[in-house]
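A single chain comes next, written as structure tokens; it is the form predicted on its own.
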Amino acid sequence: MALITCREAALGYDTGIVASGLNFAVESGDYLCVVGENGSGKSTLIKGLLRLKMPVSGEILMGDGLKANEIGYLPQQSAAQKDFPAGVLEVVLSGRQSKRGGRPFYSKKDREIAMENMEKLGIGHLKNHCYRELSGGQQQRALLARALCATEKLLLLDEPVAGLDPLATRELYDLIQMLNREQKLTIIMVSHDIRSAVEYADHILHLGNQQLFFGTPKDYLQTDLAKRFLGGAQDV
């Protein structure tokens, strides 16, 4: 069974369905990009894989032992979070929360995760900054690596290089994709970012308050949607 199926899962709110004909899977491995015009969707779609929200009709199902609780996820800062007065550190070590326990403190095992991942994305020296002083690039690794201390499995990222310069963009998207290729994460991404989809995934999710097309980026780039959004059909 793959890692998510969704099986005409439709969600939505009291004032009506959001998203529906949500008909997808999602394999272990696999660096899956969900793109779409804003209130097409895509935030309630994170809510439901979170199971925060519970789909109106159809399911959404999750194998290899996967819970919601599992997930890495980075979701979007506002202004307040990016001013947050806490440790480096302790920012990333909260990602631990979840595999506590009833213990009311952090392990050695916790704080070693937490230094392996800030190590991995190039952060390791900046544990006792304070993150409100870092820049936009180096919070999101920061957040990133609190991503990655709850999960072995999968990453769910909404729009994680908002607001971020294009250097700091490009080394993002290139830490996410070492993430999928040497650590073998799985890999969803909310984006507005449809040409760096194309790019960096190998299935593209363009949503619409429905699903208006799941498969490659190669398949993708042959469809109407993409010569609307992206100008004409390209090569990858």
The other form holds:
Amino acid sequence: MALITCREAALGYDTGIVASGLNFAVESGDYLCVVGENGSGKSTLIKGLLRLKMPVSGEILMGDGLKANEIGYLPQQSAAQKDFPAGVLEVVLSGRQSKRGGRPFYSKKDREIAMENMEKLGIGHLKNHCYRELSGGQQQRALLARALCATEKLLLLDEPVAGLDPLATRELYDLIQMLNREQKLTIIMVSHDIRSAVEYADHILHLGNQQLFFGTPKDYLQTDLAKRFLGGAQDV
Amino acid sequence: MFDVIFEMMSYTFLVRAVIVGLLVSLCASLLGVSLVLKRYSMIGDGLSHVGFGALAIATALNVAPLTVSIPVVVAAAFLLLRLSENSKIKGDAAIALISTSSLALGVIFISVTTGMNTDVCNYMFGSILAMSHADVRLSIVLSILVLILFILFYHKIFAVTFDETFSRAVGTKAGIYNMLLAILTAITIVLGMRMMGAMLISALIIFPALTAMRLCKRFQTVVIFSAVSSVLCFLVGIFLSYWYSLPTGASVVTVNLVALLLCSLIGVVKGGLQKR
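Return one more block: the form predicted together with its partner chain, after the form predicted on its own shown previously.
Complete assembly follows, chain above in first position.
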């Protein structure tokens, strides 16, 4: 069974349906990019996948023994975090919060896992630094390390490169690709950056308040939708 | 100076005040870090006004003030949190609404029953003589409870304060921890209110956290520095208030203000040196 299966799922709020006709499956080891304009239902889909929002109709199923609290989530940064006094290790360790159960404190193993994930992303030397004094790229790596602490299977990334400079953007994409290929992590990424989506991902999901396309990047590039979207980006 | 301290300790009412004050300052400073970072500072202020109303009514009805105020303020904390999370009236407006209403009700109640007298002034700006034996015992038990709960849930509180979205995503019930924070704050405020005064108690929550944030860069150090600074400021404040016969609450807040200004200055100088 696939890791995540959406069957005719529709998601929405009191004010109406935001995303409907969702029919797709994510297999273990996939790299799925979700693209679409602002307000096309991407954020709502994320809430649905995280089980913070139940589908209005249809269903979103999890398979392969995936539990809802085992998704490594990289949310968009909030304004409050930018001046939050927190050490990098403190932030990364908080990724283990759901594994602790009733214990009030983190164990040695939690710390080892946190350090391991920081080394993996090349920020081990920053563990005692202050989070708000890191560069944008380093902050995203710290949050990515935190997400890794919460999962062994699936990473869900919400606009991970928003606000990063081109170099940091490339580095982050390469890291995510490494995690997908070497760590066999399944990746679901919401992105505005459609060019990189086509380049890195092996599946594309295009939303426009309903599912407009789901398939491989190769097929996606043949569609008018992609031509319009990529063409539009070129004009800007 | 030491003989003055010995002299102070010979008054049992002062010893009681110091014990309760220390515990309340400690609790307030710990909770304050999270409240300030979550942008909940105003909740502390709102709750103290609700506390004033509850206290006024309890005194007028001649019932034990703490046992009435605590449930009322805890309920208000519940309500304020609800309002600031999901409501058509925005959070800050809702807090102002509730705090001024309870202030008004409290004042009316007092003037109808006992008449406006020194009691009102004591509620507003605190009185060192306010604590009875039973109050002290209840205060000690409750503040130790607050401390234990804070330490047990320290990591969860950090996680929820830093990033509520992530915490919810990995299955942490963020709402429960917000509620815990609000309830602990409510208890702390009621305990400290009669000594510090309804107008001034929220300073104990906000000042130490802000002072610590001028200098510390990690959550853990901010929490520890905030606690130390709060306790020291309280001791200096109560000493000065005895020495110069000043109102206790106001002295403690003023010392906190001085500490904040000092630490801001040190922070700016340190930052300037690092940039060079």
